[in-house]
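A lone chain, given as structure tokens: the form predicted alone.
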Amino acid sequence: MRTKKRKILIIYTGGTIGMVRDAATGALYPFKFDQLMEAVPGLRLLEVEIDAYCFPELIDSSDMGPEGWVHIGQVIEDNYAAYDGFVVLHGTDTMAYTASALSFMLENLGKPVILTGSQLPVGVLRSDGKSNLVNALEMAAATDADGEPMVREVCVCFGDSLFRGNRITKYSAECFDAFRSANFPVLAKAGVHVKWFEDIKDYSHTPSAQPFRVRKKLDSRVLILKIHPGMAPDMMRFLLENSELRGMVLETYGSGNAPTSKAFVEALSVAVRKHIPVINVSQCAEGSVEMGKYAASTQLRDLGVVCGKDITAEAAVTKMMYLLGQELSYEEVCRLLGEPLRGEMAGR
């Protein structure tokens, strides 16, 4: 008996991948869905039923933020029962932020949500968009021996790899393998066949008994502050005392080290006094924060700064927005910041 085709909804938000070239003028413009099959004929070979939703106003990824994330979440929520999975076409510059944000917003997710994009427009001869899109659709439609989806979380498909969405960082503006997941293995590799790494189960491989829901309230009054030599603590203190800042991601050296000067500690203590959660993440792409390992991080731990372990800055800032949007207490936000919620950090 022939297997029923899986239904996948493509959500086009904007970005390089969705451009095709006008044969007459040579100009690039966003595709319409009926042109997608012409631009990527390989889609016809997939055993997948494809529909598409296009943002009414396309967003360059440099302008993508909480409003766009909520829009994506709303589309998925509205169509959740009708489709087996979702592929989100997105610009590469902020893809890691969007994937991280969606991973927190989409609670009790039981279907694949895979983001992809390209370094070159899909309508260009050498475009990486064709293979990225085909791979993303194939992976979104993949099922195990029991007919259950291979993916039940937010992922990014780029190059030949499928990544956990809240574990990636864009590291190249030129290479076709533009993203890396330094602290977590890839979930699958596309070659002659798609190779799934069965020992890397998603964090929620057993479907939750709770219904799927989308958390749409985010608090964007969050700042990433990168420590650097010569940084004036008074500037940080002024910001903490004179703004509506609700949360801070502190990018520190190595395994979580920061200046030990009295001025720096006093400036950071303003955040504690004002109940502004602070999470400590490393500037290094690979490795983990270990507060207390060196004296230069002990004072942060003593102040109540949250240890971010191996979380990325992208995941930390979007997790902060998500938690602050739930109107939790300061203590609860700090506790949850230090615990893995969607497989975004070590610990579960």
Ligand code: ASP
Second form
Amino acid sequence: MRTKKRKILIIYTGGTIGMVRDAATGALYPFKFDQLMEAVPGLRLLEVEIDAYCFPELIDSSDMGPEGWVHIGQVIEDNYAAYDGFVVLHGTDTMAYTASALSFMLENLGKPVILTGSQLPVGVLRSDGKSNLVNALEMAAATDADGEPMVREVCVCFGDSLFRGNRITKYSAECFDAFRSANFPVLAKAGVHVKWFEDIKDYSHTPSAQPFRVRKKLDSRVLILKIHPGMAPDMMRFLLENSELRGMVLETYGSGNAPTSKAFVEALSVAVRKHIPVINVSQCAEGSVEMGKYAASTQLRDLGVVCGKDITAEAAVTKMMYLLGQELSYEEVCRLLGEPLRGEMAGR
Ligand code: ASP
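So the form predicted alone is up there; where is the form predicted together with aspartic acid?
Everything in the complex follows now, all chains and molecules, and the chain you saw is the first one.
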């Protein structure tokens, strides 16, 4: 018996994958989806039915943000029942942010949402775009023995690997292996065959009793502040005293350490006084924040700074936007920031 072809909707937002070089200026700019498809003629051989939605204006991912995330979420919501999965073509520069934001916004997701792109435009002979796109489509169409989708979360497929979307960071502006997921294993590898690993059956494979929904309210009045030796505490105080600020991701040293001076602690205590949630994430890509391991982090714990454990800054800042967009108390936001919601950080 012939099984029905899986239906995948490609959402094309822009990025290098679909760019061509302008002969006059030498700069890369996006081209139309049909041209992109022509550059990968073998796609028609895939056992997948493909439709496409294109952003009205194709963008470099430097211009992607909450508005674009809501746009992608809306397209997925409008087409959720009609498709078996979604492949989002996106620039690599901010792909980790978009994947993280979508992982929070798409509640009770039961279908694959896989982001991909490339380091070289798909029309270039050595481009990584073709294999990334084909791998993403195959993984989005893959089913288990019961005919259920293998992927039921937001992922990124890049350089032969399938990653949990909210665990990655762009690591290289040069290599085809552009992303790293230092604190969480790869979910699948595309070699001669696609090899699936155990973690694919993580939290997302426990079906939710609640229906799929897309949260579209995000509060972007948040900041990532990377501390550095010589940073004047008054600079931080100035930011925290800004009446617009609603949340801060504090990038600290090593396992979550920061200056212990009275001036630093006093500046940070402005956040507590103003009920501005602060989450502590490490500047190290690998490892975890452990507040209290060194004396140089106890002051943060005593102030009520949330322990970000092994979360990436990309996931922390988008999680904050998502939580602040809901009608939650300061205490609730702080509590949820410190707990895994979509596998974005280690459990207790
Ligand atoms: N500047 C491009 C973008 O993020 C880079 C890429 O796609 O790789 O849109």
